[in-house]
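Have a look below at one chain only, the form predicted on its own, in structure tokens format.
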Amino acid sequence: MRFAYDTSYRESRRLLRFASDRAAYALLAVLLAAAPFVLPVFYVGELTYLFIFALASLGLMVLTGYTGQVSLGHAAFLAIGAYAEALLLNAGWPLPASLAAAAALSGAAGLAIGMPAIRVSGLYLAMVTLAFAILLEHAVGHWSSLTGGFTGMAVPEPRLAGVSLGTPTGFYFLCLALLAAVLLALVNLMRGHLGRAFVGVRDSEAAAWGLGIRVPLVKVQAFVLSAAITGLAGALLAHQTKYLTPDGFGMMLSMQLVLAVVIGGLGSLRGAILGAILIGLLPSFISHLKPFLPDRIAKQFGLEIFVFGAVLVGFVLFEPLGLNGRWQKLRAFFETFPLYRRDTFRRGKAYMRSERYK
């Protein structure tokens, strides 16, 4: 068993406490280090791409899980981080400053959405945002003299200081680094009085007004924040791509981190890159499983997006606290044993809250 005792203030806020949790995540590191020069190049493409799909997956969890914000259309986010990429590159910009402008310009479209949208809640936002990611996607292809329209649009090869970026490891350990580092900036944001916020506005809009937090303004933030990081994923994700057309940037994306961030556990960046691990494997799986299938199914149209709504289904009806749920549950068993106890995590229950503040 495992016991916190705090000898100081600062005891409680650092962010690995005990020795096992810092071994644990320094072996976590020696694998990720390790990784390109042992696994094949598919496989490092693989693990680049969740690295991608885990830092989208993080921007949706500041304003969904944090805030209580519904986006269907943040795919939108994710084009306009790629197509300012391979503009601004094009145009000869350097690569960092070129990152920077797309998380920027992205966040400017998110402040743009989030100041209208931040008037509306539930399914009414849900839809303002994914009329937002429509109207983009037919702008983005008919707007054929700056993107290139529906034919496509080639990025450049990504360099830094002189040293080329494009090769599978060298693109492999930039989108780490960029993954990391914003996992630690969100987790430092969180513990600090934006993130309290967040939570706030999430649990009771008429409590956070009661305790002077000024709502419509943090929801703005979240909104800001939210897109930045997509946007960052996006120009991430058009190297990654090497070409950039509109349909990669289709509801079916914005559906992918809807589940992920679900899927991955409400309110949780852990979860975040947990459900973003698993949705992201899922096409492959499906297409490993298709081969053993009856031709009937494996031919089906739209099986993927049946699996994963089953997926959703189950973690719905089996796991509500998703995948960051189930981790809680398991690290409570090792660290409490033998005196585990299944009525810890037992859900009390819901009532209709009344959110009354004007």
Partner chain sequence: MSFLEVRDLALAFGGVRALDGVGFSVERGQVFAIIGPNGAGKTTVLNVVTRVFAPASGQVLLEGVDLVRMPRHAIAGAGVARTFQNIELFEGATVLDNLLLGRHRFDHGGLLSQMVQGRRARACEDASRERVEALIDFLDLAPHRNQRVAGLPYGVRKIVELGRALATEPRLLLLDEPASGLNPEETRDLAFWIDDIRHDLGVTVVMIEHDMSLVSEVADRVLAMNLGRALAEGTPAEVQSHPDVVAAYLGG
Given for the second form:
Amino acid sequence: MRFAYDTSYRESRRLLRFASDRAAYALLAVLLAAAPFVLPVFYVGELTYLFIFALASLGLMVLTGYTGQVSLGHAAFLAIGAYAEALLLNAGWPLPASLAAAAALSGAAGLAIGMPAIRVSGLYLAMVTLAFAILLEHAVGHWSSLTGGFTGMAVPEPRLAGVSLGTPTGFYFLCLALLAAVLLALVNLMRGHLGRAFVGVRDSEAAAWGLGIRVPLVKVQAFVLSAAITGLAGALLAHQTKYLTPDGFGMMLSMQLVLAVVIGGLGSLRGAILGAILIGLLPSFISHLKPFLPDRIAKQFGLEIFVFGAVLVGFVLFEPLGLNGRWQKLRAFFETFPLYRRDTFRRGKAYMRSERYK
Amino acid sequence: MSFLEVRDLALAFGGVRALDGVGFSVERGQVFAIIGPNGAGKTTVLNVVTRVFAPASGQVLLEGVDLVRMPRHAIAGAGVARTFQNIELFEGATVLDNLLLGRHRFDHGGLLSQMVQGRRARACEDASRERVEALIDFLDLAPHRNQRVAGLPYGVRKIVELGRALATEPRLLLLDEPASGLNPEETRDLAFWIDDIRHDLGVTVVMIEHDMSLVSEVADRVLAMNLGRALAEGTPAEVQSHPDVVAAYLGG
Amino acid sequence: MQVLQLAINGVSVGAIYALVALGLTLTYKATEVLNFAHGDVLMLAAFIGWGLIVGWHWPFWLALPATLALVGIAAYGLERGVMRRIAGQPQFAGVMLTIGLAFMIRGAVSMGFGPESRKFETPFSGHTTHLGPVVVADLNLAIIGAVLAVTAALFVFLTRTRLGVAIQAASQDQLAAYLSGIRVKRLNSLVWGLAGALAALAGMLLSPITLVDISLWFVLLKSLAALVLGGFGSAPGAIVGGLLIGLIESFAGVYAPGAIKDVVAYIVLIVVLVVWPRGLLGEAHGRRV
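Switching forms now, from the form predicted on its own to the form predicted together with the partner chain, please provide the structure.
Every component of the complex follows; first up is the chain already shown.
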């Protein structure tokens, strides 16, 4: 068991309060730093992909998990970031500027779609974002003078101050650094008043208004921030895939992001990372599984989508708090051992809470 | 001029007249109760005062300033806070965060400064925390400080909502059925708190309440409403014995 | 003449959208779940129909009711066994759950049948009728006729029978309906079963025109546009919206440049939601405090 004795208000806000936390994260940092020098190149690439996917999930988590605005079309912002990065590098921009601009452009697109979209909420927003992503995929495919259309376009190698970051190791550290920076920024944001306002808008708009929170403004801020982070992930994704085609940014990618945040646990940054790891690894896990399955089933792409669906259904029904909820239960079990009670996490009675006027 | 003057509010939903020329005035430091059967338009009055609805006509003057002309998010800044009939807490957040959200109008710093959490952002956070801790002491919420609201018992949730409203440092506090769902003991505590809020914090209270014993105990003046109209206004005893009020409650 | 021809084609495709949108509206009104698996149920029904007609050599007129019944029962079971468990949770849970179910159906069909497209014959296939100056495929006429008949039957069912009125009552206020002795839970399952049968009918009518293929579920997205245009939550709105989207697509194919036809429904969806969220026949929405 461990106890938290606060001796000042600040102490309870400190990020890594306990020696055990500091040790665990230091170990994680050492492992991640050593990984590219120990692991085979293939796994370095897989890890890099996970970092990028986690970054995109963080972007969606800000919007869906914290602010409660559902987006079923976040692949659109990945696409905007990716194409912006490729086009700007082709135009001779240096890497830091192009990454920043890709994020900014995607954020601007978030503003453009977010400003009208916040007028609607809930299911309506889900439909608007879904339709927006389909339209964007279509537009990218048909605007071939800019994007190379369905034949696609190559992405220039990332270079920083004359040094190539195109090597697996160099790119690995670029992605890791950006992921860590964004994660830290978001952790800070979420323990401040703006992060609380996000949660306020998610949990009760009426109460948020009453406390002087400008609900539409907060929603737009969340939308722009979310789109910018996802756009940054898109820019990195462009370098990871090295070749862009519109169908790389289809509905399935949007859905994978939604799956990651739901399965990770809405309203938790750790959840976004855990969910991204699970969803990011699932396809390669399935492909490793295929040799052991009957040929008839293993050959079809349907296996993957079936497993995605089953995992999602399982989490919605049996662990609505997601992987993060599971994590907290495990932690609580060990921290309060032997006094752990299952009831600590039992959900209260669910009321039939209608979201429409009767 | 009175502290709060509500004049001639009218509002209709479709063909239903929710409010039909309602007016009343509240002096500074008073506890003012609104009573009436269900559907009388009591909550609608609060919703108009807090700009959830815009009235078709009428004024809500708080020390001479018309709240009806303000945007909805500016009401808290004008010094008005409220609780809700069906508890509108931020269920996914802790009690502490719920109360801290009440401080939103005093918090400052944009997206970037919040992401960096520099010296100023932390100082602002500390200031808010200090005020909230005082409220936690006042309302005996310390045992629940770091618990998520979603798992708390009903009575505690009502108190948290009251605390959140107080965290905005209101001049005028609107309570929508604060005692509904509370057991007798909790209702007693509430009566003391309302007294403290009025005397120690100097906050004017307007509350909707069905529990007449609570109303008689804490309220200075009472307004009875029915079908969107004001029926009678006066001391609790006067209003309770007013023939129109008796008729409205008995369905006459 | 071309205008008339386009109108007829538009109406027959729109009738399918209307049918799908109607099913979505029924389940939404009853259980507040927007069923993202509806398109995949439709697709599954088309495959079942194909299996009965081509695989087991059943005649169309036997396969059609059998498919409707099978899929309807499956949808009933789905509500009873799965959807009921999230009653009372926020709408987002319903969206996620039905998306998950949609993926499972899609994956299962893909694993069971493989990626290739199939087709089956109906009694209407290959025949045409001259209506004055325009030539119409009998299949399209059958679709329009079937949708009209189903809509009329549904209207009579919902307004004239005890069960139908009970369903309507429960959709408006579950608690009040429950208190007046209506078995709300069972009704919800029934509505899901009914919507499943409607999806199956749409699948059996649509797949002879297109093909029996995994991508049939895409109709769902077009029907969402129909739903929004007609006014979310309104059954007459779903019908009107569906027909309009069909017409818009049909005319966009000729009069709008390039590839707009494929996405015009989504443009309509966004514009309507942003400019005019109530749609044609919808109700105001919001939440009480």
